[in-house]
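So this first bit is one chain, no partners, the form predicted on its own, shown in structure tokens.
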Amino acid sequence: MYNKLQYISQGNSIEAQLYNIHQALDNGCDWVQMRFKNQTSKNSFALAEAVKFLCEEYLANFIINDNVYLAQQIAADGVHLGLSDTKIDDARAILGNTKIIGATANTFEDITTHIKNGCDYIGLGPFQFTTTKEKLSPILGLEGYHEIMQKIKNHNLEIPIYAIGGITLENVDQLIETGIHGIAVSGIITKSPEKGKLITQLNEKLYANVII
């Protein structure tokens, strides 16, 4: 089963991205989604190459946001697709059946469509307002998660759901109670002065009821 904590990278330069990703990995995060928007192909490739090396060193999953061809070129573990990005079946045709394909959802209908198209996990959100992403979909809040997760259960659908968007340490317990698989976070880790402590606390909450 997929790791329950995803770190979505931040930074406007290759150096900033690498620093933030290395910090997350070094402090116990074992899933990185590289998000490096509005960059040249050269910069994106250079960063992806370096991040892949880091993730291999830390035995972490390495997913690239949006860029299917870069994920193929760099042999990443997979790709995460937004609502307006490459179609899942097109990405699958490019990457093959062994790679992870995640997709963003804002509604139950998004989720059912993604499942039909063969995606492996869902990033459901936003939970609340976040400055990390432009052009936010409608805020779901706890009520939205409860409603969507109940529909998933009622329809006997099985797919890992990650909550995303403005999540704080204080929100995690309530989100887990909705039935989500995990969380995908960015700013909370990037900006934390005590990353090791924070990531440990997040993992303790996420894995509290998991029998190993």
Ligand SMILES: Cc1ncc(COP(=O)(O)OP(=O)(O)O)c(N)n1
Contents of the next structure:
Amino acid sequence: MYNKLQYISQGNSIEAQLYNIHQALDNGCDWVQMRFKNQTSKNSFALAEAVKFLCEEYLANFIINDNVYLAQQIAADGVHLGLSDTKIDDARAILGNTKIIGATANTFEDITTHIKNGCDYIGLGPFQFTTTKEKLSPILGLEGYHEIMQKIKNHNLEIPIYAIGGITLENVDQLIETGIHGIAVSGIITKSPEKGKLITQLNEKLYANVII
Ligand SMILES: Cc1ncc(COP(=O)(O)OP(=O)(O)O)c(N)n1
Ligand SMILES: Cc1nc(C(=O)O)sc1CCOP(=O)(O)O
Ligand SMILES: [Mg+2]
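Having seen the form predicted on its own, can you show the form predicted in complex with the ligand?
Whole complex next, starting from this chain.
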């Protein structure tokens, strides 16, 4: 089973990214997506190497946003690809079958296409407005999640769905009720002054009904 809480990294420098990722790991996150936009290859590689080392130390999953070749180069656990990024089958050909490939969806049709193309999980969003990402797709809201999750059930599709976009602690129970597998969050963790408490609360909610 994939972990249910994915932290998407933030920070405008290598140092800021590393600080934020280290804090998230140290306070209980076990899945990091390194999202470091508009950087030189040298900077991205340097950060990725350091994050890989950290994630190994904390036994956390480590995937990279957008950059399939970087994920291959540093042997990350996988990659997350958006609707305008590298195609899933091309990424699979590069990374092989053992790596995680996540894909962004905004509609039920996006999800069925991604499943056909062999992705491992879906990031479905945006749930609500967020300043973390520019050029957001149409906001889904709770109603959008209910509709799409219902269609997934009706078509007997099985793939982990992660809600994403402006999610706060207060949204998590209602999102879980729609049938999502987990959440991918950035701002609430980066900005939290009490990361340990927040991540514990998020994990308690996300794993409340999991029988081990
Ligand atoms: C888990 C997860 N879901 C969605 C996204 C968004 O990916 P994308 O649409 O490619 O946008 P950028 O993150 O690249 O700006 C994500 N990163 N992670
Ligand atoms: C990276 C990303 N992708 C989104 C999408 O809808 O595809 S929303 C988003 C931002 C997630 O960060 P936060 O938790 O700070 O809103
Ligand atoms: Mg992308």
